[in-house]
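In the block that follows, a single chain appears as structure tokens, in the form predicted on its own.
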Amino acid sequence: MDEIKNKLWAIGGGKGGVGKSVVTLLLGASLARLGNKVILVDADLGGSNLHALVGIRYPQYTLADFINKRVETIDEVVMDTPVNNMRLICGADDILGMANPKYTQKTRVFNNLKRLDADLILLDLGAGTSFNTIDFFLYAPNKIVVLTPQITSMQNAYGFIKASLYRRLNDAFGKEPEAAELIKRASFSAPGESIDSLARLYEAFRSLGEEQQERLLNCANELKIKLIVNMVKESKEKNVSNIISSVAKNYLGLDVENLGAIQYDNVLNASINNMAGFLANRKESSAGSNFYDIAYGIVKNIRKSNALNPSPAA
């Protein structure tokens, strides 16, 4: 994974509405805008709708004519958009039973996603916690999710951190069945189990062995997720943030980042009908000031991470 250990950011969060494909958008005309070349793809295999934000009414290709081998490469269903620097792959809702694609074809996906040529690939994923949606998230190792300030959108965000958590650890153990079966009992937390957070799971794989311990710990320390905090109205809605990562600290034991916050902007909120304009107008807003602070924020920490982690063939 150190190949794509920079380059593929996944962006996600619980039920539809908080902005995904928006905050996918405008992260990644950010980080063009500030000289990487950015893909951003389409990942929400049911119900695509980055190529229409963008202005492309009838996409030449999809990402369903890549699964289904109608072009030899990914490269070449890759899109051009009104921003220099990003580029798209649309999605494949065109065509029945693409929103559940078979393991065989995810893993082509993958396998030829990190060979793509940019400096960053952004997954805009598909609502809700379906086994494909999680698995395109887990595959990335820089995880964004997406939430508002508002109950429902804090109770969907932490719901879907917890279901990646538990996806996570289903794969690594689920060969294993007395493993299995207690992270079985954890993931639903049915009233009065008694192992309802990741330490007290840790504590009933005791009887697994300190192996199977340290096991269950590094899977969850793998896991590093960050935020983002949509259509913020007011200042102290920010602190949205610092209430799931203090719930997902406590009962699934990560450590969540949190990368900013994006006001609610009427000149962007009037703009959705017409995002390409926007894109290629540049208007100034509050939101595009804040899209740019993260986008920042994110170079920087690229540009040390690689610093002190040098690839080989520096």
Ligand SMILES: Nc1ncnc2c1ncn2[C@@H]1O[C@H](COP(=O)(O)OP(=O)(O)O)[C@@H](O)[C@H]1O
Second form
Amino acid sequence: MDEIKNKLWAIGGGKGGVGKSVVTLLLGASLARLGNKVILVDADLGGSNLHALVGIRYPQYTLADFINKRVETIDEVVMDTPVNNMRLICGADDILGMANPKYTQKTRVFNNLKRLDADLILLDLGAGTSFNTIDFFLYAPNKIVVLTPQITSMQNAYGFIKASLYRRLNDAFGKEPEAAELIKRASFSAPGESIDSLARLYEAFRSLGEEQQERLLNCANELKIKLIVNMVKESKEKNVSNIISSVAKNYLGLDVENLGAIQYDNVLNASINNMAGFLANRKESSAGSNFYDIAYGIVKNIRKSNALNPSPAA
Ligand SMILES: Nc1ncnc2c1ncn2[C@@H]1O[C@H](COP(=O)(O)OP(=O)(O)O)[C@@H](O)[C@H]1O
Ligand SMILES: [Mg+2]
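Having looked at the form predicted on its own, could you now put up the form predicted together with the ligand?
Now the complete complex, all chains and molecules, led by this one.
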């Protein structure tokens, strides 16, 4: 059994300011309260701020110390937070070039992350659809896209999901020129392009044979994306997850799952410089209980999946 299946979670979403870092932190804190050993990883290599949210001003160690081999093991850069059971690997935007780690560096980070002593590891990703961000997103078996009900955020979330699918397809078919050309056409879907959806791409793949068609579908089926709609002010705004799901289904052939919504919370917004305090007073916050519900759902699903696929050691 693939032991990282339930362990690694990436939190992305394309747009800055939608609450990816807040979701990482508060979802992590809720998961920790439910008894899980949690490690947050600030993988926003250009604008890291998770440490500031938990009140660490100058991180003693960051992910950069591991990438640049100033420490021997990744465990040395894991720091405690004010929340029991929740630790943190701080981000590193201070180092020139760090926003663009090489492929081998990334692979080393990935391989070491999955060995960390934790039940759940949450990766807080940067904004945008750069290769690095998408690679972290694709690497994690569990993928959360955070969006808000704003139209620009919805567009960005969809763009992020689309970029992830086509990056995945490029990885799978990049060395096969005919397939790669069709994938490129679908991903750009320029005006007048007939291959403008995964279904059309599948049709176009017919000329490459059934096996290739099958591989194409498998890539899409393996890409399990979950949504969290953040900063909801009115109940009807929760529907944006249905809109994204149906567009992703129609155009990208993806089954996108809705994890839940988080209310816009004045207490949270006013506490952004003192999230440790916010976490300590969780009862008064509406968003706090939304995070708890989502965390509870995640834990329940993990239990179910472990019961269906017990690990050989159990
Ligand atoms: N549910 C919420 N209610 C109120 N304000 C929120 C909520 N979620 C996030 N915010 C505010 O949005 C801002 C951006 O959040 P952040 O997590 O830093 O975004 P990102 O990591 O996506 O760039 C924060 O300053 C925070 O105060
Ligand atoms: Mg952030």
